[in-house]
Amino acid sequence: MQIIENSKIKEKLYIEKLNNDLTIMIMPKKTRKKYIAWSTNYGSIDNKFYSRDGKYHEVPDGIAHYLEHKLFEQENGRNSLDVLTSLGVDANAYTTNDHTAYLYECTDNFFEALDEFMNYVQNPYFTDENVEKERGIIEQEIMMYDDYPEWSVYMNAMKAMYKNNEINIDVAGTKESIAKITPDKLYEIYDSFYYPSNMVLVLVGDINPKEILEDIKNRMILKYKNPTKRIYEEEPQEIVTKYIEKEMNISMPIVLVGYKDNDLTSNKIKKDIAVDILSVLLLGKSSEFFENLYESGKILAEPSANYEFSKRYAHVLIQVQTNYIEEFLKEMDTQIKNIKENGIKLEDFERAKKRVYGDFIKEYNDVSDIATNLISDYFKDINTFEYLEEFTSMNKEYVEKVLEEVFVENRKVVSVIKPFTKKD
């Protein structure tokens, strides 16, 4: 077994890789909790393969998201969702643009749910009646979403941004999508994707690696299988559009500004990190920035601000909610141009550097955190405690190569949702 320590937090990581080729990652935390998921690196941008046999599948938008709502429905026609709940325990699942995760969450109970989380996930059961039984609540599911405000800023900032990246897919597909999914596609989709090296599982909490991994694997049904191969349309350079707006129920605009980086080679933790000190910089309650339109009433919160990244796509993003839009672009605008021009103060940069380092650090606080991250990070081929690593030799001369390089108006989008109009 792998251990990593890292001494700035005190942490240890067991890394394990199974005979079958599953890896399985395990952090002690002295708390009363645990926490497991279990992951495929399979969503809702891989809708294009070649299944082992070498036949190529294009599968509608959706199936992930359909898939994960499925896995739950057992043959003996128990929903082991039901059954986790009925142990006490917080079980869910949750389907992103990269990845599928299956959890829950405890602080008793643990190893009776393990029997039922462990043989759901590994035992698909779909058929004709229960497949149709689930369309009409993903379809619901989907009019929610078509209807939340800051899913539709964000989903129409990706069609800004990109022609032909998958990101651009929403996660739950469409009504259309949807009614062409049926049990062979979804179990075409579990042999393509739910195999074990294409999968982790995460624990975090009151857990004794040795003890659990012998769990585990008396548990393990999955066998080891080859690589599917994913096919991903070529994304242009350039951005679609420069600006898109929609007009849905609500009392005031949400602004999200986007700019895509198509410099995909480079360190994306260090320019993770560097987005988020330039966000404090930038955006901040002390900047220059914040000081106007606060004072002005032009904004009455802190913006929100990410770098958001995958091996396939990476793009800031900047949200916030203004009845002044013209004037919140234009301030950013000027903020950026102002720090291009006249570079950052060191002492702006040590105090941001920090604020972002205190951040980071609380996240191991939390077990769902910690396996969030972990998860995420692993499909991104990241070492989770690479983060800490990269704030030892961050500067502020890297800091400021990346305003310039990424913060480019030609690869600006801005995506607005306003109140419905007044009519006459």
Given for the second form:
Amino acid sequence: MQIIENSKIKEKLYIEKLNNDLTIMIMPKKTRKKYIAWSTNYGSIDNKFYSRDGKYHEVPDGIAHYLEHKLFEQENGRNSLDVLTSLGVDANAYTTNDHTAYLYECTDNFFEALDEFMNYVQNPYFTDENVEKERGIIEQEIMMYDDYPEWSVYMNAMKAMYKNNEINIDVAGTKESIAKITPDKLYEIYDSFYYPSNMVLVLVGDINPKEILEDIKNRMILKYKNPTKRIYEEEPQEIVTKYIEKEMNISMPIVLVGYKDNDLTSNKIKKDIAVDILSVLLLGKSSEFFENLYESGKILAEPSANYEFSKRYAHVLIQVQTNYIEEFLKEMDTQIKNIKENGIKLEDFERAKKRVYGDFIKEYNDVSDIATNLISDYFKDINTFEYLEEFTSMNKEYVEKVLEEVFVENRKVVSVIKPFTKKD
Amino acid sequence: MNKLIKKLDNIKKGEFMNKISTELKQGIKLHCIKTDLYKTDISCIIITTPLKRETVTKNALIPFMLRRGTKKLPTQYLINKEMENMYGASFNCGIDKMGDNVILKFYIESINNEYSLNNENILKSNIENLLDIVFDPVQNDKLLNRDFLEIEKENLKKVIESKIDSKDSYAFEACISAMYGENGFGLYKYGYIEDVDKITIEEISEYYNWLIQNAKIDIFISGHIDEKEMENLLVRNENIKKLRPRVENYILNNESTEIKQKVEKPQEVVEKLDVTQGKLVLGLDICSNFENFQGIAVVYNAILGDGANSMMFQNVREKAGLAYSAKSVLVKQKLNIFIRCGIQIENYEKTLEIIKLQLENIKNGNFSDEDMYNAKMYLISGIKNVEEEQDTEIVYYIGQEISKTNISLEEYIEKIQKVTRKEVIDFASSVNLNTIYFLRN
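Can I get the form predicted together with the partner chain as well, since the one above is the form predicted alone?
Up next: the whole complex, starting with the chain shown before.
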């Protein structure tokens, strides 16, 4: 078993690859909680592929998420979510654009739940009846998201930034696309993407790494399978449109500014840290930019900026709520221009770096946060601990370079959700 | 040193040994939660005062005014710089409603001293800054800074208006308001637009000074701490020295103080907004008291709508496929249960019928021993999690402090374990539908 230790956060990560090619990552923590998540590298962006028999498939949008809902169904008529809940464990699942994860956490009954958990993830049971039954539930989930302005502003930004990249597809699909989902299609997806080398199993909490490995092996059914081939659309360098807006019943406009980053080969961890530092320097609560906009009543809270990326896309997103859209955008451009021209003050850089360091440490508090990060980083080919290593060597010049290269006018999109225009 | 009355809560069975409460002065308590499970410390000041129509908006404005600057750090940018230097300590403040009281909360979360890179005493600095923010704001002749007032009034108005942005919580608040009107629990915690303009600097300053000298104050510190050291730090702090002892003046809400009459016919409220999905909220009254109220009420609620095995989840979602989210929430302080779900607008009647059937089913004992078992299991595992989550643990102790209950987690589990089927059925008969609220387009 490989052991990686980080002296700054005082944690150890144990990594093992089983004979069937499944990767297992374990981080023991001082707590009574145990957390387990089993995730596969299949999400909403993977809608075109060749199965192992060489056949080409194009599947309906939202199928990864639909499968996530349906995997809980068992042949004995029980739903594994109910069974796990009866054991007093907190079971759940989620789907992102590049992976799907099944999980539970608990203080008691971990091993009883492990039987059920590993059994249901490895035994799909889809019927016309149980697939049909879910359609109404997922339709309501889609409609619930339709009422969230933050979701609309995000999806619109993706549509403005990406012409072909599948990130512009809603994770849950649409009412129309999910109508086309059948048991056969779900089995095809399961068979093509739920195979060991495409998956990772993560355990965090009150866990003994050596002992748990045996428990996992004893319950392992999935055999080694060859990978399948996915097809993605070629994405042009350019954005689709500079501006996109929608009206909803809200009190104040929500603005999301995106910068599309076409450089997918550079060190993403370093870039991610640099964007975090830039977020503090450009827009943070201690910046002059924030001070001016706050004092003139144009913003109420600190704008948030983050770097969202996977192996297939990368962009910076800055979100704010303001009644003064034009002024905010103009001030932000000026701020970016000023720092590009004059450089970053060393004192500000050091302070921003301290804040970002503190935020990293905080991410190692909660078993579920840790596991979620381990999984999403694993599918990005990133070792989570590297963040703390890269952090130490982060310098002002690199951050200035990222500002210069990523915050570029012709890769910028603005997505706005506005309150309804008042009619007489 | 001041006269300190030391009180150890619930030493029984060692379960609560990690929380030590000390009365610093009458009406002002320090609660130390000792834990080494986290990489962070949380310091939190809670001010509790009754919710009243006359003061609700002023209460909401106070955190807005106080976050702007202290005597030592007179602007929020200086406060923010200081927080960033403390490794991104996050300072926040807000307003919560707890029964008929409002809680003003001010808190700082930061990494533990052992993770500092230059041996700073992060916790000490944060506690002192937090005390300054709440008790030593920029003041001139007992008046808060006039320059902050206009902009913070505008900010408060925006927050009040933003009530509409989350349709789920808007519907929940609207149902509460339909049941209680503009009284106590029925009030909106951020107050009312029409009050905001009228507030003058004299009024808000006078109210602030009254509040800190008269309201119940609780200071919670959670982390890898030594309670003696914390106590010394506070007792010697100038801000604490300035505070006078006070008689705790707030409203105690519990199963003995709340008495509900059964309404004959529930009121129906329909509101129209531009929503894609309809939001249905049912407000229920619990109309009698029971000996083991705490245990029975949570078990009843778990069978009805808390968790994946509940009747709401199983019948409204899983069997009928009418909703993605379908649950019920118990508001212990006010003896209410709220059923909440998001549905297609044309399914209103159908959903209502299914929900009413579930209420009848519990009343008639149409639930299995397995349902009882599942509900208890679900609740007990939730309780066991309390000590494993830093913020949950603080919230749990705040609830205990405000409701003046002192049950250990073990006792709470016992109360749940001993609930019988018959008790749940009897309890169900006392649950009565008060209001049906529907938000639609």
